[in-house]
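Only one chain is included here, represented as structure tokens and corresponding to the form predicted on its own.
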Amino acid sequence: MAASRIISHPHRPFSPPPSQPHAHSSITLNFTLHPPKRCRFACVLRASLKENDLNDKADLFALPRPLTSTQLSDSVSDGPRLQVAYQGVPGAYSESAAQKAYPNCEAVPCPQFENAFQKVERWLVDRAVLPIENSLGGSIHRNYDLLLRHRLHIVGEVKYAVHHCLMANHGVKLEDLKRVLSHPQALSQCEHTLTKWGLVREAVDDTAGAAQYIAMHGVKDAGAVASSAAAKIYGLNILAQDIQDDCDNVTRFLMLAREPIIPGTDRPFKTSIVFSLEEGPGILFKALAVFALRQINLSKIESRPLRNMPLRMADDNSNGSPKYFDYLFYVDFEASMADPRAQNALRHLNEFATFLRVLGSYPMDTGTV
């Protein structure tokens, strides 16, 4: 039996974009593959998606028409405000990023990243804005995994400059502090400064949550590393500002929606994909070459072990012991899916990739942070 591979996109990925939006926002394209090479991966992928199925009665694929680039922001005040999910509590950097992405939105806090994905899928909110990488701390691996497990589309990106502050309850001085609470990435971004002050670092779920805890419990021997907005919300005193070790501290956030965006060529676009490959000499080089041959710049590549079946068995010469991981490769390239170069690159990659999915083709954030 032949397996199938899924490429999700608002239009067929290897033909010019339509002049009118489709009635549905997602078209599933099935490609017949030759057994037995890809059957194993298809089974694993189906199991992974089945594991995450929702019990909602609504058909998740019966979605509205695809978005246009002018619908990305609700800066126009007409109509109801967009509800945008973010991870954390009020005062989190993610809340500020959501408000930058959608200036007139109603930001909706979620305790975990997965809750934000689920709220969008279940039509409880309109969008989600979630971090994907930081210039100092690197990639947010959990969100890469969730992008594959959920049926949302990347419709934009926003870059947000992070400015960490050390804060404490009023009357508490820096010399009174013995420890500091914050998200692990925030603590690592301020490592040298906190070490200089001799403060013990304690990790919590998010920066604003640390500020909330300090305020609610009236803690006198501990401070929090969070945003100035969090200090204002929770009534804390800022003891020091811009305490990050590097002043160029920028987090890139993804804007997620149920509907994909119709890609264009009127502005710089970026496309995000995920794919897998068979093991073999030079196979990754061959995959990346499909972009180099067409002068398409890759801005990001991230590899993640395949869930549910991370280890592949070795050949007979190694006594059947596990030899290496199966990987998924997440790639961002600087081209629109409306660009024939991008269409041809994916057609080429599709010839030997065991799995390929377009996560989104969306305008690049070229503004200042």
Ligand SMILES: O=C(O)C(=O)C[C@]1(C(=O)O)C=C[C@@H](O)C=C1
Second form
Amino acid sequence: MAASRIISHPHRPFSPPPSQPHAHSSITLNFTLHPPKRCRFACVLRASLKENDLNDKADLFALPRPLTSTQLSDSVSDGPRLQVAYQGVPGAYSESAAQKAYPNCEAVPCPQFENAFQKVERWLVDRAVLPIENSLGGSIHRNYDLLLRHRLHIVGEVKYAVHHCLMANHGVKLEDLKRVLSHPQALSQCEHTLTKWGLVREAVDDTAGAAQYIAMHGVKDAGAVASSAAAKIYGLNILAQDIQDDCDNVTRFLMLAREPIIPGTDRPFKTSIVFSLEEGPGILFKALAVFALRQINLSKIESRPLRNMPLRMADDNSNGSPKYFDYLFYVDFEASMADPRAQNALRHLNEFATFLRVLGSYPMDTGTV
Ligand SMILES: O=C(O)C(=O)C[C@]1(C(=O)O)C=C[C@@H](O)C=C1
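Take the protein just shown as the form predicted on its own and give its structure as the form predicted in complex with the ligand.
Then the entire complex follows, led off by the chain already shown.
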């Protein structure tokens, strides 16, 4: 087997999984970065490590402990309220998702996704809740990239039904509108309706931020696409409700923490990983087969450019021009890291993956949306 490159926690050495499942099995929730065989991956990994050097040092003095499943939806009963960072301003869907994930939490607004990651890393808040994909608009790529760049662990997921409203200042009618402001995802989820109305789209950082802007500046020729909660908070008039292109408009959010949770087998778990592969015919097929062979269902696959080294040289390329695009593959599979099938699948994948990291093993959101 190749040197271990399964990554999840920066400080403790990777320990091979026990052959028997074990309540507190922490297989890939630890990792060591052994010198990778291929230099270019070492460079990529080192670059990403540098960004987190400061956090590494801070962590050395206070190694976090894994969370238990019962701590997951912790509204800490006696202690202080859990603080949960989200991107946007009050009234954003992410705020509602944070409240759904952690019912008694104090939701903490952040201007950008990156700030939410940083707030958790710097111990300013306990968790972050961030959108990762939407049933109409697809993946939120920025958060895939940030999951890799930062060292947080996915500790849960929550699905949230998104109902968009078109809103404007009081006295403004639909016919008066020329423009509509919102988050790009929200605009894309209402594509058909906005086209029908002939409104020019303007992208802003979050839906509720659009509503806030319209209200604060008394804008008369533009509306906002946001939640009914945002209309209420910023005193706007709802001109149309449920304007998304499909009534089933669901966004999946991830809950992130400094500590991983102890994976269980008492309920359905999901595991999220990211890996890269060598170039070659059928190599992705081979990678996905490690799950198929063990009857493990995949629920999501996403590829993203390998940012520090986006182009790969062909082996036989003598003139030095790059030939291939290089990718990272993000896969969610339906098994817990405490399940030997998952451990074996990752051990198998690790034999030929050029990089592999476990982003988290967490209970699936099987509830109603
Ligand atoms: O702008 C918001 O209200 C958000 O919470 C962000 C966001 C997203 O990034 O996808 C979340 C849910 C909706 O899909 C639209 C926007």
